[in-house]
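Just the one chain here, the form predicted on its own, laid out as structure tokens.
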Amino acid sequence: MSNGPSDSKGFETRAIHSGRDFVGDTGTVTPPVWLTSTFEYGNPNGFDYTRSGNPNFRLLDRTIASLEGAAHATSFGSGVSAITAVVSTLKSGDVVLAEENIYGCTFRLFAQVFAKFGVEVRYVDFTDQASLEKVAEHAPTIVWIESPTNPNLKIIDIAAVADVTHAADASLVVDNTFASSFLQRPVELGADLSLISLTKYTNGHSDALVGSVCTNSDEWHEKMTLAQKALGLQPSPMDCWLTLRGAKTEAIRMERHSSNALAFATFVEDETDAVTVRYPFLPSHPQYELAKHQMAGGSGIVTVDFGRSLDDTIKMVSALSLFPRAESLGGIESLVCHPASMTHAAVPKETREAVGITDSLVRFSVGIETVGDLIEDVRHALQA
């Protein structure tokens, strides 16, 4: 298999130049699908099984690898699974120290079954610089961070937790989902690992589930692979497929969906009476310095509180046209998730709250229509 463009192509020529190959003597310009479960004994790039191993996979593992900065990439059926991947490395009595303000479905993971094999997750504000000096102090084996975060979109220095992360010997992960690798580049900022759900800003087409692990070492890479293999957390070729076509356009879409989500930003904050609203690229965020200085862009993401009680929030939620209430994101279409009752509906009310999580908040997926259309839709059913 071929090299592909080097690393020093900008990032749009390897997105649509690192996944061809494969293509034997037919000349194909996009690689086909390889639905097939098994292969001859003894071919020369040595697949066997598709479970561990696929043509489809390793175009796309080499593409995320590159988009990532990352020396090893390896995909997972969907973002769950590279988390499972992850976290399956840990034994009893390990503890995960991680951000308090994390996603829904990673706390339920914690809480409902690695719990039960006695792994232990303790949760803290990474915004706060005494949580940082006192990392080493909970003796973790991982230290776990989205940023930004779900859904409050809080930006957390990575560079600044993985110095501390390393000061106590244990490793850094970093859930870039929200990012993309187009905005930020976690493993060039210091991380261990880059974990990101493919199926989201990559695919950018709400038609397949992918997630992918990124690192520099070789043990966290092979440790993945067996992952892979080993707890049959393969992706399918399908959509792996469909993932390295989106991948080709990531670029282009995530300048949109910035551009977009800012002037939506903008629109709510400015134009309507909203107690909160939440953008990495609004000078209003806590963290707008770091946020301008780690990531390329802001991304497609707007969490808004409306300071409404939880019937009129669902009832403006629902009266959106453009707006289809999903918990996905990512997408080229808009979408509206109401975290409480959804994305963090497995999280305690009460652990929801502390975090900011309210019955008001509303999380806005900006996707890349017409943003004026977008702006009246939300104007149109706040005043209905």
Ligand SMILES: Cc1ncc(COP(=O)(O)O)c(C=O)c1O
The other form holds:
Amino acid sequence: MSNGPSDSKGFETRAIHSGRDFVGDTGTVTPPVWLTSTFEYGNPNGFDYTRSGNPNFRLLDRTIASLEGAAHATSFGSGVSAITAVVSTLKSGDVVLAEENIYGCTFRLFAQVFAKFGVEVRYVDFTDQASLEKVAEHAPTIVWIESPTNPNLKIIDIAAVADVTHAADASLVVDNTFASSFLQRPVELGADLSLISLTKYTNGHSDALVGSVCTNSDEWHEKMTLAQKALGLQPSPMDCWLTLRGAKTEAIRMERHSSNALAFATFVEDETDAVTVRYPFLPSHPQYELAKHQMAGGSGIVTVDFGRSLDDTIKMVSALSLFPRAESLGGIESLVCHPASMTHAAVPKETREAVGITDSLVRFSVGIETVGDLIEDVRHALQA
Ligand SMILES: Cc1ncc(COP(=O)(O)O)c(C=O)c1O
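Now that you have shown the form predicted on its own, what about the form predicted in complex with the ligand?
Below: every chain and molecule of the assembly, starting with the one above.
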């Protein structure tokens, strides 16, 4: 059984050639799907029951760990399951110091589930240097950030937050979903955990849900393995297979997502009456220099405030024909989301608006279609 290509190989090579174990003597070039709930006792690879491990999980874990530049990866049934796994390691009285603009379902999980177990979450703006200086004062167990954030695309200095987190004797979790492993590797920048919804860019085809937690720490890896089986957070073998297949084309997809999104954002900024256009690789982005330093591309999300009323914003979004209105992002097809009524509907209006998620904010997940067609679609919807 080989461990796939060594880490000295390039991202694309590792994405394509990792995960070819367990092929036995069949000569198969792609792995099968191991649709089994249980395994015969005493097998050489130590599998016992799919809730605590399956060859499809293991192939995916090895590939994702390699792509993230981490020693370990553990897969879960979704990004939210991965978040649940990490937060389940906390106990009553522990403090999570979180970025104020985090994914709505992470916020909901903290507020509506883990608060009941005595886990306290405090929110700060991690683009503000003063927040970094005060991390230790909160005595956090975990510091939780996303970069880029959902949906405002704030870019947070992962290495700087890692330094202050470690000085406070805490662990840094970075949700890397919006960036993808191809464009940004938090563990290499000093994060203890890189958490990814593989549902998005890694799978890339909007047909499976999987999450992953990557780390260099053996202790964190053990905690994640325990959470996977003890809480029943495991993914399905089929979804792991689909995600592993998606990972093989992640690099070329991310290049196209990034170039399309930059062209799209430039058009909206230069040729429409949008009030604000957020895209990490636009020079007008407040953390443009940091984004260029920390990420290999701007990724595929563009967030625009068209400054229109709630009704007009919803009308405009409905007039798009190449951007179905749907939750999620990161697939090859473009999608549009109106956070106030969709992903962040669970966040109270005052809390939303305080972090810039207004009723007129629109989040585009720019796919890999012909970019001129996407631009024409928006031009037309704005006129309509
Ligand atoms: C930043 C971020 N983290 C985590 C998740 C959750 O992932 P999943 O939908 O796979 O549970 C999402 C989903 O949109 C997300 O945007």
